[in-house]
Each structure stands twice: as structure tokens, then as C-alpha cells.
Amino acid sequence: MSSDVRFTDFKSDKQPTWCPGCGDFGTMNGMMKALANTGNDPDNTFVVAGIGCSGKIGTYMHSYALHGVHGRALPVGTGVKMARPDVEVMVAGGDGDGYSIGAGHFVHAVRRNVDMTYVVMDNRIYGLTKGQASPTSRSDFETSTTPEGPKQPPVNPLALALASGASFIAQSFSSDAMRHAEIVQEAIEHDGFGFVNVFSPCVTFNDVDTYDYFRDSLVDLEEEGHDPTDYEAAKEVILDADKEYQGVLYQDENSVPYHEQHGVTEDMSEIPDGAPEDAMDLVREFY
């Protein structure tokens, strides 16, 4: 840790190639302020990415990373958390990464509490493959594969959270910097699963969830007096559908994270020459 860490350290040499204007780039900007603020620094992070717009964000950040493949960002991050339960995790991942091939990892990296931080860009769209509807997509979202819309209710990632037994859930705008590396902080400095579903509009294949629809449509719930730990509230803003919502919706207090519950402190990518004692007894055993 260190407090002489900037953002900008965070920054590799290899340009975006992101469609300019894309909500990406605040995204990470705010993910390098976050990490800097709580003075992490790239040698002891490490980024996972899935596929999709936001898989590419290990290169484009200065840390050690890894672009895993579809929906398994997740198990990849609990590896290294396991693993090495002094580095600072953080799992990048996109709405169609996160929340349909992804899914069932989300719900059981939830579930376990792994300490790490989960930044999902939904754009409500798949980016990557050319516009395609997404599971965040709105039912009458029109597209060159749904021309009527998907006809069925997007998924809602908050409650889904809710309902696995989050410990953190949060959502940001990622044009909203400011707030949007604030709420990251907070996600970061979380003993557990810190889950942050960001707002990242697509200029190029959603015209409905654009920049000026969130910027007229946020509520920030710091500015409504929102208790984060109060599971009833939490749970209200959740499933408010007619809203769309900026900030930490819930946090648990007591949380205790994964590698705490099962005595995990120490290095442990450090594997000893030879066998572990008994281990042929065991493989005899079985076979």
C-alpha cells in the first residue's frame, strides 16, 4: 500500500479502442481513481476481465491482469484472492459477460463473499457482437435480432445480488466521476464481495440508454438520505423498477469475508516440492 500512488499509474501504454464516446472509459477512469485513493498501487492489484467491450480493460490498465474467457471472470478472481489473499482483487465484466453466461458464478461469488470488487459495465446491450439484445435490455428494446423487442423483463442485478446474500451493492454512472470512483472506493474498501453495477451507455448501438436519459433519470440515494444497512430500504430501492438509482444501495456491516471464514491468510502460490503427506494413501483409496 502507499500513499504516493496517482491514477494515472494505473494507466498502461496501449490505447482504448473503444468507440469514442463510449461510457468505458469513465468507467475505468474511475476504477484507476478508486484503486489510487485507497493506496493500492499496480503491484499488489490484479484485473480480471470476461469478454465483451470490457474485456480488454487489463491492458488498458497498468496492474497484473488476466482476459479470461466468457462469463468465468469471477471463479478466475476467486483463484487469486485464494491464492494471494494480500493482493487487491477486481473483476471487470459487461452486462451479457456478467449476467447471462456469467450468471451462476455470479450468484455463487456472491454467496461465498470472496473479497473482491465486481465492476460491471451495463450498457443494456451486447457492444461487441454489433447490438444484440442483452439481459438488461428493456422488453420492447428493438434490435436487428429482436425488431419487437426481447418480450421479456430484463434481468435486474441488483435484486438477483440481494437475493444470493450480498454483503455490498452499489450502482454508479460512469459520466458522474466524481461520484462513480466514490462509490468504487466504497466497494474496494469492503471486507467482502463488492459489487458495483455501473451505467455505461453505448453510443453506438443503444440510442434509448443514453448519457442525457441517465442524467435526467438519476436519483442518488446520499442525496435521499438512504440507510445502506437498513435491509428493508435496501430492499425497496431495489426492487423499484421505475427508478433508476446512484449509489450504495446496501451494506452489511458485520461482513466477514470468504478467506477469513476458512482461515485463509497467508501466501499460498507457493506450492513445496513433492507430494502433500499421505496424498498416495488418498489416490490409492480411490482408485
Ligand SMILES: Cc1ncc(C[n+]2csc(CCOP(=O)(O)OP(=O)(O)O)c2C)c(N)n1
Contents of the next structure:
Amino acid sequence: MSSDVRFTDFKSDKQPTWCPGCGDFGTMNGMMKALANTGNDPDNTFVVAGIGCSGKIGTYMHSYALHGVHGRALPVGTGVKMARPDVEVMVAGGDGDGYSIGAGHFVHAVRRNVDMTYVVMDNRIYGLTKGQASPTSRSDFETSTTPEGPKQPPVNPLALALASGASFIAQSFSSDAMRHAEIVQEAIEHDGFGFVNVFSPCVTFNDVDTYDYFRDSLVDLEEEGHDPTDYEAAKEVILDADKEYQGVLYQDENSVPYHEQHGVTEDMSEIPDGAPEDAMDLVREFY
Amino acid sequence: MGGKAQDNMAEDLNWAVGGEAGDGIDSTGKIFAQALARAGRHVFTSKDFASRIRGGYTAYKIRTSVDKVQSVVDRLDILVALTQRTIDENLDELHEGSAIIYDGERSWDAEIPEEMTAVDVPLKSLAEEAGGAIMRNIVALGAACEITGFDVEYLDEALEKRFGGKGSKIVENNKEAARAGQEYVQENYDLDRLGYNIDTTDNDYVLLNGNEAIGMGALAAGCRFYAGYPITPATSIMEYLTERIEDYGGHVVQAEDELSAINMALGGARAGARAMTATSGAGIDLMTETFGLVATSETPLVIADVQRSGPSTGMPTKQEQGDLNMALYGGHGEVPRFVVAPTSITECFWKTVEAFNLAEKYQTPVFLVSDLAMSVTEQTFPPEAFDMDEVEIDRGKLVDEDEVDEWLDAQGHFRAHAVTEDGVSPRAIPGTTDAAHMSTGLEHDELGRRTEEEDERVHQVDKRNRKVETARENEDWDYREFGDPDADNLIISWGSNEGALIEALDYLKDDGIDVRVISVPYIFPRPDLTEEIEAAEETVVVECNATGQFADVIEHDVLTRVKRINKYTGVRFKADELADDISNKLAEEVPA
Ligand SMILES: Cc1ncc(C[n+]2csc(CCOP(=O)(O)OP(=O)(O)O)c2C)c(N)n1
Ligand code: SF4
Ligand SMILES: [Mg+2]
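Complement to the form predicted on its own: the form predicted together with the ligand:
Let's see the whole complex now, leading with the same chain.
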């Protein structure tokens, strides 16, 4: 790891094709800053991207990366980190990727508490498929597939995380660049699964959850003096449906990451040239 | 000894213990199998079971001989029956020389056909005297030793192995229980009339099943990461590895489903570990989602499918070779892959080692297709059959920091999907300086970046397919051959039917029928059998499925019709039955 890494080192030379003004620009910039600030460099970083507009992040960032199957980014990140505890793993995807098709993986990644970071670029819409309801869309949000709105309550991803036994739950806003980068950095530094739900407005298909809406409604928990290590206080803000919060909502100070729980420490990429030295013991076991 | 006893002097002995699931049938059978292996006898086991954990008939069957045994036959000589159903289920296999050990004190009135020898042993009472009713099965094993003239001391060794970890008191009680059974039979029955005889040898054999062989092969090959989701009959691979992989610095993780399991394994592989997953039935359907990603991201991954009877939940504890088409064609689009199907338990080991090498050399998914019959069968082998010195590791074009330069483009980007002559690109894993790159399931250029440009698309498709062509030329895709190489009759099989076929050869020979057997472990790429089929007068393809999936493939390869033997009852082929099927099939008119 070199100390002179700048956040632009994490930028690829591929120009993003996101719509001008898309929240994903800001979300990505903050991630790159947070990675650089925590002493990582592209050669020791692995980004796993979901499928969606958000998932294009794998192409626009420079690092080891995999852009895989819709909804399965978390399992891939889990596998990378298991095999290589020395590598910084960051998983990123959309609200559809993470809370709909990948919802099962979200629950279990949260409770597994592998030491990696999960950034969800939540625009409350399916962007890539051109504007259908997502699991975080409002119940009256009209889209091409829900002409009268989904008529079902949106998923509260923060509450889902808390109920799944999360050790770190945060929320940020892509256009509050400094706070967003800070919060992602805290997630990286957290010992365990660092989850950040990022409001990343879709300027093309969502005219409800807009920059203006978030700017007007966002409450910064830091300014409120919220103590994220206080579970009861965390529960209260997480279940508060009337406000949109920014900041670290919950952090378990005693979080023990998966690798520590299970004693997984080795770089699994290194193996001998032949069978392990004592491998005949494996055969003799069957006498 | 009378005439009847003479009949029983077959070289092999077929023994079984059966009862309700939950009666400890499996461990009882295994103890007896281990005792036989300790005595230098070969053993081949099979299981009848229902998937319910408790309730339902289950049996553990052992065929044993001083010679190698590799199939079950339709004959049962000694049966330990804990329930009436055990007897009823096996009436077809029992014969007039059979002995049935049962406990007359139990509530059921055993109905044992008159011509068989009923050996009524108060299993439960004797076990209680020895220290606990739980040992009644061990009493039965002692009784079985006496009937067959098998030295109970071999049983002692197996009991020590099984119960040694639980303390010497338990071991001693079990030995006592075994002796109680033995002595009871000695005192109450005149056994000469049965005439069974168990010879011993000085050979030392190991006893293991196909899934253990796959797990052991994975460890030998350097597999360090396994992600899986429990499903019969694949789970025991996961259990085997869970117990041992950490000794080698690896880890097993139980995923939330198979969608996750294969993606975790893929992540481990991209991070540079030799990684695998295994599943069966519906699990392979879920994994199909990710096959294409493994192939286009050019990730080395071993995916084991321990086939069971389908479709849907099918018959989860029954045998079938129904997934061949899935392995060959599963997934949307065109997915380059290798499909390897071990034909025996030793081959489960060796083909697993080979699968890891193929995966890394060609950066391609490798399907290791085994089946339920092989997964639950325990068989004896000399330990040299798994000679670890013979294990070779080839990691393919894995590049280190010094080699990265060669593979950078003018802007200094690592060409992870470089279009090369052999189709294989360099592979760099995280931590390798200057080689950071993305891979994706989207069509991509040499750098791994999305493209829909026509030439790039064609280059990448061709290069991925070229890897298969390179492998076709450079690797050994040969078949295994048995029987008479010059015979007019050719029998072709894939996967686990090999053992039954080899033994069927003897039965056929007795009937004056010579056959050549070709057993194919490579499904894709596979050997071209055109010459062999053209040289034969009759060709029969044998497989455990209803539609003849391998026969279809062979017909397509060779552009000719073949005869087919298909079994889809859920039970594997038995040597004697298969011999009959073959001779009948050979006599049939050629299909129009
Ligand atoms: C298995 C599968 N089903 C459907 C799709 C089509 N699809 C692509 S992205 C997407 C939804 C993306 O929404 P989200 O995750 O919120 O990402 P966004 O585009 O909003 O960033 C869908 C349904 C797919 N790629 N794969
Ligand atoms: S469609 Fe929406 S989410 Fe997608 S790039 Fe455009 S603004 Fe961003
Ligand atoms: Mg979205």
C-alpha cells in the first residue's frame, strides 16, 4: 500500500454514461475518496458491482473488480474477502439489486458480518430498465408497471438491517459530498459489515425523490447529537418513518467480524505445488 | 455340509442390516464394513433409504469378497432385520440359503419364509445385559460373525475405531455386546448347514465413498474455499471439507442458498483461491444463473453436481443420471465449459484433482458430475490408489508482478481477457501490482470493459471457445476400456455404471457373450467414438435415465443409431441384472 494514493487513482479512464446530474456520480466520488483516505490502493481493492445504472460503477472505478449477476454482488464480495482477508472489499449496487432480487443475500450478509463495505445507491426506482417501481419506491409512486403506485409500503432497508443483526448501519446523500465520503469512510473502518444506504437521485425517472426533496428533508444525526452505539436510540431513528436521516444510525462497538469469529486469516491463493505434505494422512483416515 | 451349503460357497457374501430410519442402520453397517476391510476383504456397500429422518425403511448392504467387488447383485445371504418390512422389502434377493437374524422378543411376529434360516437372537435383552439396549445392533453383528465364521476380533477393531473417542468403557461394552450375540448363536444354533465362509487376507484397505473421495481430491488439489448449501446427496462433500479444510488454511461457508453459494465460490476464485461448490437436484438449477458469468469472466471454478433423481424434488434419495443435458447445455447463451464425470470412487478423487487443474489452466467452469449411487457407496481400495505423490498442480497462466508488464496495453492497462492464440489470457489476482482490472458478465474487450462492438464481440467469443479447442488438443480425453477389445458387441457407459458393467462381463462370458466395454469419464470435450462404433456390430449405451441423454449425444457425434438400456427406477444397475439386460438388448432387432 502506498501512502501517496489519491482518490483519482481509483478512477478509470472510461467516461461515465450516467445521465448528467445522476446521483451515482457523487456516490462514486465519495467511495473513491473514502478508499484513498483509508490507505487503500487499486491493487489491493476489490469492488463488486451489482446490475443496474448503479452497477456501472465497476467500470468507472479502477481496482480489481467484478460486475456480475443481478442481485448477487454480496455473495461475490463475501467470497473474495473469505479467500483474501488482506484485500479491501467494497460492494455496490442499486436498491433493486440489493433489496429486491438480492434481498435474501442482504439479510445474510448483514448477519454474517464479514468485514467489508456495502454501498447501496438508493434512487427508489429501477433506473437501468427505465423507470419501474423499486422496493424502496413510495406506495403511491406511479410508474409504467405500477400506474397507480405499488400500493405496498416501501422496504425500510435500515430496519431490515437492524432486524438482521447489523453491526453498522448508515445513510448518506450523494450530493452532500463531504458527509457522504466521511460516512463511507466510517463504514470501511468499521470492524465488520459496514452498510451505507446512499440517497442517489435518479434525475430521469424519479421526480419525487429529488435533490430538492432530500436537501429539504434530510436531518443530520451528527448535528442532532445521536449516539449510534445506543441501540434504543438507533431503533428509534431507524423506525422513524417521518424523517430522512443522514449519518451513522447504529454501530455495535463490540462487533466481532466473521473472520475473527471463525479464525479465517490465511491468504488462500497460496498453495503448494503438489498435494499438501501430510496428505497421505487423509487417506489413512479411512483405514 | 449338505448340497444346500455347497450353493452358499459363492466367492462373495452379501450381507445387510435394515430397519427404520433412525435405528442406527448406517453406523451399524459401516462398522461391519470396516471390520471386513480390516480383515483384508474387499467391500462394496449400498444403501436403501427414504429421505425422512425417522420412520421409513432403510438398509445398509454389503457385498464382500477377497477379490475386488464393484457392484451390487440381486442376492442377499445374511440379513439383520430390525423390522418385518426389512424382510418384505428384500424377498426378491433372499434365497433358500439365506439367514435372517431377528429379535423374536420384539413385538412383531417375524414372518420368515420357511426355506430360509431364521436366527432368533434376543438382541435387546443381550444388549441390556452388556450395558444398554442401544447396542442391540452390535449384538446382531456378533451373531452375524458367528453365522459366517468371521473372527469377532476384526469387529473389535472396527468398534475401537467407531467408539474410541467415547472412552474405553463404551468400547468394552460394545465388544461385550458383540460377544453376547456371537455366543448366543453358537450355543443355540447348529451352523454348519449354512456353510458360509469368510476368508481373510493380509491386505490393508481403506474404505470410503465417492463424496469423501471428491472432498479428499479437493484438499489434495489445493482447494481452500468451499461455499455450499445443504442438499442430499451433495452435503457430505461439504461436511467432509468442513471437518478438515481449516487444517490447510481454508474455510467452508454455508451460504443462504445456491445462488449465493456459487457466487461466493466465484468470488473466492477471483481472489485467487482454488474454490468449489457442490450441489444436486434443484440446487444446480439455481446455480445455472451464474454459469455464464463464470465462463465470460473466465473464472476457474469447480462445480460438482452429485446427481439425484429429478425433475423438481423428484426422488431425493434415489439414483439417476438425469443431469447430463443440464451440464452440457445449462444456462442461456453459449457457455464454454468442461464436463467431467468420474466413473468410480477412485476416479472421484483423481477427476476432482484434474478438474481443478483444468479450471485454472483454461479459466473455465468445470462440472464434476457424480451421482447418488457413488456418493453413498463405500468401497475398499489399497491406499496407493490415492497416491498423493502423483497429484500434480497446474495453475495455468497465473502471472506475478514481474510478468504483468508483458500484458499491459500502451496505456498501462492489464489485458485480463487478452486475445491469444490458445485462447487463454493471463490471470492476475488482487494484490498483484499494476494488474487491477474488472471482469464482467457483459461482453467486454481485452481489458474487461463493456463493449458491443462487433469485432470485439467475435474476438472474445472465439477466444473463449478456442480455450476448449486448445484443451481438446492438449489434454487427455480418453475413455476407459474393459472386456474383449475385439468383441463385436460394444457397450458404452458414462459415470458410475462402470463397476456393474465390469462385473456383468463375467456373467455374459458364462453365457458365451463377449463384449467390449467403453466407460467414458469425459462428457465435454469427449472422445470421438466413431471408429469404435463402426467397428462394432452392435452398440448399446447404458445409463440411469429415461431418455438416453448420452445415447443422444453419441448418435449425434457418430451419425448412427445405437441401442439403449435405460434404468430410471431410482436404483443403480446391478451386475447380474445388467448382464441380462445386455444379452436381451443384443438379441433385439436393430431399431429402424
Ligand atoms: C435476473 C435479471 N432480471 C432482470 C434484469 C433486468 N434488470 C437490470 S437492472 C434492473 C433493476 C435495477 O434497479 P436498481 O438495482 O435499483 O439499479 P438502478 O438502475 O436503479 O441503479 C433489472 C430489473 C437482469 N439484469 N437480471
Ligand atoms: S436513469 Fe437515473 S439512475 Fe440511471 S443514469 Fe440516468 S439518472 Fe442515473
Ligand atoms: Mg435503483
